[in-house]
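Consider the single chain below, provided in structure tokens and representing the form predicted alone.
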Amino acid sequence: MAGLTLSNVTVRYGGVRSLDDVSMAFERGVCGLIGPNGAGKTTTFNVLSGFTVAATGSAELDGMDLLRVAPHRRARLGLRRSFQQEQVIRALSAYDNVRLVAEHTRSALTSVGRALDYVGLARAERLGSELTLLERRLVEIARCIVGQPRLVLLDEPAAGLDPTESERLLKLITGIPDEVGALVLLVDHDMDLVRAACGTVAVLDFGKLIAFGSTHEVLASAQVRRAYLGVEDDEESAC
């Protein structure tokens, strides 16, 4: 099972530190990365996938520093990612959307069918423009597990889904480590999804790591509830 360790990662935009000397280690399974808007979650994903260059620090995946690897090689080494705005190509079929990732990562085309079977997407020949929001999310999950991924970054995969659809997505996300052996790092504002899916959670606020540990303990922290959940101590005691 893959492991990911970030050490002293700092990202600067002018005088602003989007990530400020962040260190955290994710060992296995499905882990969460949460925080208010602008906390640094997407910046973390951008650093890991190569869209943003860190000023300092390292990000080791199974002992290999991703930050020293060219962005296009990170996908071939097993990094997969979804985005806040889903990236399904409307003019291509669901199958071809997944096949593109397989070809780019030099994965066997047989893995495309397995990925689509895993997400349970029927009629994969339909164009992206004909798919529902849930079906497009399923295509994104399939693209993240095609080939032999080692690290899967999911950026708000449940956005726009209703509770029944989110429950289906939850089962797929929690099954990824057993299905393909990858570590999953999940960013989402749906705390029910985070609680159900993640064994470990890290919390960012203004680019700083303010909490890290088991999901239950972190979400019960007064500091986290103030910074992210908007609950003051006196409000909590009054409940």
Second form
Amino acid sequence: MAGLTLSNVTVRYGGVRSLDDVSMAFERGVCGLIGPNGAGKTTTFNVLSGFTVAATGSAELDGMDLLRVAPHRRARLGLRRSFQQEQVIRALSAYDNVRLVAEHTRSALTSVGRALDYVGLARAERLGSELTLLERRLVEIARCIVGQPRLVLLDEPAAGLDPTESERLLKLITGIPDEVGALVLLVDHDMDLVRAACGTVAVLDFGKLIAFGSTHEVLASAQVRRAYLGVEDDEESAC
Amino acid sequence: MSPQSVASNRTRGLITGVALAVLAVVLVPSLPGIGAGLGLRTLTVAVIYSLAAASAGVLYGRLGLVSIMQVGLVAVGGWTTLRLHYATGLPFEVVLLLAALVTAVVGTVVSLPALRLSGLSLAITTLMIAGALEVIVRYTGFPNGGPGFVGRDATGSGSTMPRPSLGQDDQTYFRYVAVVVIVVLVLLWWLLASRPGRAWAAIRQGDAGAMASGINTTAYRVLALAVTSAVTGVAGALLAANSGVLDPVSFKAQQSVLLFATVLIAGAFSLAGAVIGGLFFYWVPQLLNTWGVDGNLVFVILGLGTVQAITTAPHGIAGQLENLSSALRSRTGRRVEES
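Having gone through the form predicted alone, I am curious about the other one (the form predicted together with the partner chain); can you provide its structure?
Then the entire complex follows, led off by the chain already shown.
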């Protein structure tokens, strides 16, 4: 099946279940993964990236069993990821930051220029240490779309940006599926961003999947509003 | 944005560095007071140690690995060179390459248990390895043409290894050493500017980000250990050929600590820092002795310098010189525009 399918994924840290028998499937476009702190969003990304080992369950990307592959080899299968704390390499130029992903995923170097053009980063010869936060976030997006990505995991890509900068990033994120044909999974606490970017949303709470479906319906559901948005049924929703 | 413009910036730096190095190689032997005798021999050893400094600098500056065993690996390179010379009689250049290879293997194998370590744990582990190498070298001594595996004649009547045919006297050997050091540093520069260098930089930034970029972090760490050990092995070979004999007292574990301190002060993030580090490590103490100042004063200088480097100048002297050069360039550029 095309897209990403998680089946019965459980992650345990001692007696705590960070993910508890989670099953969900994302097919295309930009999809959201939301929930309060400690819900298991980043754990889900870590399982997909190979940094955390799932006790049980499987994850298939376009029919390939992702969890059996070594973490660094998953990039070659088309997995890309950004982090809450951006990981732009300070000692390398912006160009080389993107280039190293291309060369370690056996992608054409021409895709580096395309990725940088897409995010609109000027003077890519500058070192990572010379870039502003917005520019570093743009480099991370470029690193995520270089080559032929199948799945792009974005972990709070707009963290620390002002509303204008977030708006620019939103346009880039929503354009990724059309630009490179990848499925985008977005984790963010900014509900305006999630609402504007995501067609489908999954909600986690204490490691359990509590809602899944179209963004509009999920964010309107009473259970989600109670668990995540902290809104009572009779209050007016901020959605 | 083209890859050419990124590469041309790097190449400009390399050409400047090599031009300065060649100028120094030509001029230094002619300088009064330095260009002959003890001064030149001291400078030769200092230039050799710049390779050991470069290897520590690459590990720290590019991978964030604090390795405090480089002087121990210099001893391994020197021991292998002397042993291979007496066992095979091969030309020095071949022995040098083999010594680099053997040191790469030894350096990688002894470091394997430390692969999953970083920070203080790695520093202490590598310091212990340096201590072990010191004990082994003190026990076996350096080969001097004697019998058996260790090749040592304990009566002290052993021979010395001759210098290579292209560097028989002090002046020509200084130039020989300088050329080898320049070639090795250029090769290191090329490595740092290419795929392995980018992967190492990613590892320094963070393992998670590096793995997410498709980098096999273990393989690239092993490659870094092999390459830097080989470079240190070349230093050992050049040191062995310099005097023909080696003394275990020169390879104490504490020397590795001093070398790492000089790398911090000189600048771990550039190869120019390596050259400055070599000078600091070996030339400055000898220079102080020549001036009648106690050479141990260097411990105080290095201590203060390390504090200064860590607190205010993480890129070391090389970084400060680079900043100065950039400031001068931009000021000159402004003047040209104004005129």
